[in-house]
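What follows is one chain in structure tokens, specifically the form predicted alone.
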Amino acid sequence: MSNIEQTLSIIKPDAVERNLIEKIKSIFTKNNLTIKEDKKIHITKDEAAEFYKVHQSKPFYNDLCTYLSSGPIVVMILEGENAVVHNRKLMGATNPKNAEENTIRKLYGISIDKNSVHGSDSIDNAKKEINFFFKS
């Protein structure tokens, strides 16, 4: 049986300002996930605290929420077979010096904050975090 499920993902706005946009998402098509529906957008830093909410007793929070909002961001909904799990081990570790060869974050990340991608970590989270910026 099949699994088959939605995750979102997001190129964030180091990896949008170099136009990488196409190139990631060609990572994710060449590996069996679709992409359903996506939109370029610039969120408000209100916005971002909203959406990283659940890291808000981190230290980096500050600091990734204005990341975050620093300029425009591709939103997508990812398909597939288990595509949370998938579309993480495609992102790679969240430090790219940490990350597995010709993962998303290792082609292309700068830093642990400009890691190019965000990536749903559960189905759960997929849910809440595809609703927060593809509301029907």
Ligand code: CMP
The other form holds:
Amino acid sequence: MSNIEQTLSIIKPDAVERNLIEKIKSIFTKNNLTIKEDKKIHITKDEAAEFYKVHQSKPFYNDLCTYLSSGPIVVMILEGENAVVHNRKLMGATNPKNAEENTIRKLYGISIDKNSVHGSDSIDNAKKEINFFFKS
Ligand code: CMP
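If the one shown is the form predicted alone, what is the structure of the form predicted in complex with the ligand?
In what comes next, the whole complex appears, and the chain from above leads the way.
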């Protein structure tokens, strides 16, 4: 039975800065995820703080929000079979050092902060995160 989902993907400032947008997008499309919407934006630190508020108690929260607002990012709605889990497999582990070969973070991530991409971690968060960037 098919299970078409949508998830939110972000190409983070480190990857935008290194001109990796098309390379990363092609990993999604070659792996059967359709980019339904995408836009390049530069968010404020307050917006980043709102987006990442699930992490507000973490010691890395402030740096994380500073970083996501430090330069342009690309936000995308990806759609496909089991898109939430599929996207996370394509991204690889949060820390590029632990990411499997050929995952986006292994190929392009620099550090746990500059790990090139973000992807929703559950259906519920995917809905919230899509709504955050694409609410009409
Ligand atoms: P992301 O998937 O965007 O979700 C939260 C981000 O926090 C994560 O990727 C990392 O880039 C960043 N981060 C920094 N330090 C840590 C840490 N110790 N554990 C998890 N995430 C971290």
